[in-house]
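As structure tokens, one chain now follows by itself in the form predicted alone.
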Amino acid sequence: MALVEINFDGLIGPTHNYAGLSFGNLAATAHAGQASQPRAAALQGLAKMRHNMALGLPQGFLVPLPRPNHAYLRALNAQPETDDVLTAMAWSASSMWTANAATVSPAPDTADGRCHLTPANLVSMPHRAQEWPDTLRQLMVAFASKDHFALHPPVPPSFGDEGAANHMRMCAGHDRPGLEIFVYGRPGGKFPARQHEQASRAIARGHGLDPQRSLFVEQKPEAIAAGAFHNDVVAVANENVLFCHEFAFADPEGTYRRIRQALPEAEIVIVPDSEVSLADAVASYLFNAQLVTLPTGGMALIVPSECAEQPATRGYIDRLVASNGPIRQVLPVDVRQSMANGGGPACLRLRVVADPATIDPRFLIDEAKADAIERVISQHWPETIEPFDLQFVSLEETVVKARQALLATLGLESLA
């Protein structure tokens, strides 16, 4: 069985809007109330997938969840005409950020030799806590082979779990046993600590991980207070490389020591705060990047285009590439619509190490399928959504038909 890393990006849904629902996510709250561009957002996300495919990287996707969620509004006894915030929650396209869809432990790490997936409960944010049932339903289709995959129910509340955005894996190779690193926050700070330590430990136990190769690390409170609401805003890992901000972890030296003990070949690239401040890291999403191993050899960091526009990060990137370290290329991509709602390239993808032949092929993308998806988006996705548009029946009819057209194109009508 040939195990490779596959990035599953969330197709950005037709209800993409800026409601500012995510407290602690500075970009999302800064753009609250502005007009969004769902069609441009979805095409930008698709272009990122094409960019990575052109690099020779396997690529998958997950489809948008059904929105608006009327069952959610009924459960809250909400009235769309008057309950603006609750209506915005029911319309949220936040499932586009598949880094929060689940935590994934590949087969080489687990006791039963299967890839284990646990959907995130996302209980810290009300607009996201509604996602997991539909996410689990989709994962059950994509990863249906019980010989190769084990799907778990989410961790029960009130232990908050936000998925792979707070989970990293380091290894000598994707098909080799790895060190799984779970990063959690302590409550009581300026912003909510969304990942609870006990949620991470429950997932590690459920996935059958070796305790000697499972690391639980506290995120630095100052990072959360600066707007790093997930660990992937200040750190990213790939194979034997960890790329992180100086202030990513509460106990950095202890964290690095334990990583090196478990993985002697680990290379840790630490970005000093004096070169890229926490504020600049959060504004540019330098670390909310895809760190990938290229088929031609070497690693590339796929960053949002904002990194090339900000002086501090642009200067650091130039020095990073010139240093002849493990990261040999830095490649910018345009995901501005997602960035304005608080999600960069890493937010948009869930990493799964598996044999592609064991995955439902409807969730794997090639150029022909990308062309078909692009046609649906260009024809059916709204061009613009203003906040007050969410009350209009005509917009609801448009977005429902848009998702139905996508599912029909992909042969995934069962997810309607």
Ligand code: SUG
Second form
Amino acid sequence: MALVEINFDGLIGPTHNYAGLSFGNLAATAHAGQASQPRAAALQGLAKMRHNMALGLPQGFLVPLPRPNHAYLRALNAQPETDDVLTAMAWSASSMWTANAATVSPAPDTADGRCHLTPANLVSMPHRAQEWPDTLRQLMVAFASKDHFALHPPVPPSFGDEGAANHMRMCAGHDRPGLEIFVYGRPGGKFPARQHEQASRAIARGHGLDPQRSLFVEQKPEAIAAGAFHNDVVAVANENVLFCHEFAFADPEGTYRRIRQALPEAEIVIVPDSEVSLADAVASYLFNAQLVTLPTGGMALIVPSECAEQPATRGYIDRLVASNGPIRQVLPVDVRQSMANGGGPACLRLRVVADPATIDPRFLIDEAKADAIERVISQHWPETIEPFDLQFVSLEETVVKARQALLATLGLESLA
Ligand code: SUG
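We have the form predicted alone; now please give the form predicted in complex with the named molecule.
Let us now look at the entire complex, which starts with that chain.
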């Protein structure tokens, strides 16, 4: 079968909670201390997958990582009763945002003709830095075929790497050689710049990318300061189309010029700040969208439903659809529980261009499997978690059992 784009969504784990752990992520900070709804969150994530499957798009998933992470608490000599922030870190369900799981370079882009993946070290945020060993373990199962995939260790600290959230690929078609665009931040601003330029360059070298088809672009410091803690909060690309905010890149004209040089068929849709300000873009997450090519032809932008509630964004979307541009449809999905932690539709998915037959089928989903997962979530996921619940043994028993039930349903007990 031909190479296709498969979106691997993070199944939202039973410990989903609002602890305000991510400085610079305005939604996460704003919701710190609120009660979360893990069951509703996971069902919303699953409904998004079903929505995209109904469009005819291939869909995969990654399972939540083991939480609470006692080894992490032990390493920090922390006690749940007294060290509440560290405990919240050990409970974090942040692996749901699989756009931060890895950077993926599809086979047509790499020197050895295999699809290369490097798990993100996520060193900028302590609660996320614990993810990569378990993420890598899972990727090694899902992408075990050495004929088709190459898995790398993460970039060493302190070069922060946030994975696909700061990486875009443009191409004439998914199965054609692509231009890989790495977006990094310059430190020293109001909020952390999580992606280090040297991390991006190390990955490009490791993946065997052609320097002629690799771009390293600085994110505009004002975007990070406005709450765009990842590039995917202000830009998204699919095939020959880049959809971005006017203030996404430090040198926008130079960036567009280099893209057009490398890919003459590139179409760049730039949203002016006068129409959607950076603040509005961060609030609505217009760019944290899935820009997809539909099997019926044409592209659709799958946006969070918050976009319809934010007047400037809604007005822009109406004009976008009415224009004769490459984006023909804008489709809202409800992922509010994730959005409250700063994770929109694009954060929840990792794109892998591959032949589905080369991937472990346990990580691919169809309607019947979605039904089975839904039953496990409905039966086992906690309805609500209050921040002070995280110290309770009874809740821990519930979430550990919930994950075990999921793994058993999927035949993935080896990831326990
Ligand atoms: O790293 N939120 C995540 C959101 C990640 C979004 N991903 C992309 N843009 N691709 C983060 O900031 C909040 C956790 C908390 O506060 O409990 C959190 O980790």
